[in-house]
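What follows is one chain in structure tokens, specifically the form predicted alone.
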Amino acid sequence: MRLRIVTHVEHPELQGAVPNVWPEFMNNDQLVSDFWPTLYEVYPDFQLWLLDGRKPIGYACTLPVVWNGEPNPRGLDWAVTDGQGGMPTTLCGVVATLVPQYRGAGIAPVVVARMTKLAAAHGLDSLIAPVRPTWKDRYPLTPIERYVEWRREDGFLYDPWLRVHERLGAELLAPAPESMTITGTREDWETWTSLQFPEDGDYVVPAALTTVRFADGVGTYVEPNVWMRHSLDAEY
């Protein structure tokens, strides 16, 4: 493998390029589905494509925010609305993701690194993100405060790509338990989903990191993520 990080302004045309791996109803969350193309147009030095060689295999978005140093719950729907305005102090972590057959392969450390290195240069204090925990979905009705205590025999995280973060000195801040709010009719969830939802009530659904609730036909998913903050003085 021959891995590069390129940004998006000196490659452009790689929009697109890379297939969708999220779940359906991970697309509908309308506050950052009404900012997504800000990303490319108003900060496109910021937003990374991963090759290897040529061939698009991941990406990392991130974004300049406004923030006072208190974890918000509100996470990724705070970073696009509340942390927009005025002079940007720190950068916020997105998205990162790679095609599945890459993963596990050592790629997200060099990923996670690259973002700080972007804080640096852009003169920003420190990389925060709201960071959506991979084995969360196996634990769907376990509350995100206590799945954030989660440990190992090793002492370190219990959750993957938390751990990741942690392995290179990111600060667990706090849970973000509201980061994304998707709604939608009871038809719109069995489409996402291929499931029927009968009656109002709580659901398990595939990828989803909690459950959704149903009620008079509308389908709620408010997901949990991780505050996680890498400062700038760490060595990677």
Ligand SMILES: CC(C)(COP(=O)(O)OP(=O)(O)OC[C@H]1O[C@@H](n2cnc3c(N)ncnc32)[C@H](O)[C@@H]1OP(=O)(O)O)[C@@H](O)C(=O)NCCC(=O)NCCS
The other form holds:
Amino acid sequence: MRLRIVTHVEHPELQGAVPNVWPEFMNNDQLVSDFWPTLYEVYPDFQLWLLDGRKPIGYACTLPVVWNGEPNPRGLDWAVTDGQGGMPTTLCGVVATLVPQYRGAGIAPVVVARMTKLAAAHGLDSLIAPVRPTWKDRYPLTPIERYVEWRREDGFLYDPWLRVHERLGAELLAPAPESMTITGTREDWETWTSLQFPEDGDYVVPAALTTVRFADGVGTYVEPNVWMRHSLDAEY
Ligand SMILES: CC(C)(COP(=O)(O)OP(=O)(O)OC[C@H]1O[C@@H](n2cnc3c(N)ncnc32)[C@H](O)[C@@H]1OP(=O)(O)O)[C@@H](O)C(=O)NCCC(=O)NCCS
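Could you switch over to the form predicted together with the ligand, since the one displayed so far is the form predicted alone?
Starting with the chain above, the whole complex follows.
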């Protein structure tokens, strides 16, 4: 493999070249969807495309934010709303994604290290991220506050993606229990998931990190993420 990381400024034609790997419901956080074009239009030098030679294999997005040092419970939704406006202080990781064939090969730490370099190059004080724990969907009934405390026998965090950040020296700040909010009618959710939701109540949905709650025919999913912070003092 010949891993290359380029910015959107350098290769704007790569937009749309990486297959969508997200479950359909994840594309329906209204705040994030409304903001998404801004990433590429206003902050193109903060968006990364990952290539194997010339083949697109993933992407990573970051966003400068104004941060007061407090991990906001609204995580990603905070970053694209209240985190905007004014002189940015900090770089916020938004997403990092590899197509499935390239996962588990140690690419992720290289990508995160590149994000921290971006932060330093733009004079920002650190890299923070509302990290989406990749194995939390296996435990949708476990509160995020408990899940972030799970560790392996070797002492490292149980969750693989949180562990990538931890190994690179990141500090786990706090859960972001309301990082994304996705709301839809029963019909919306049935289209997004190919499941049926015959009555109100809580449902386990594949790839969701917690349950989806239906009330009066409207389903609401509030996704928990985990705030982590990389200081720029570490050697990458
Ligand atoms: C998150 C993501 C970028 C991480 O990339 P990655 O290539 O899997 O990361 P790594 O290869 O560094 O693996 C990280 C750890 O998970 C382990 N791991 C990865 N895939 C695994 C698998 N299928 N089974 C068991 N362990 C696995 C690795 O062994 C490594 O563990 P270690 O800390 O003991 O060395 C990638 O999994 C991905 O694209 N996921 C889908 C999108 C997503 O959820 N992104 C994050 C939210 S934005």
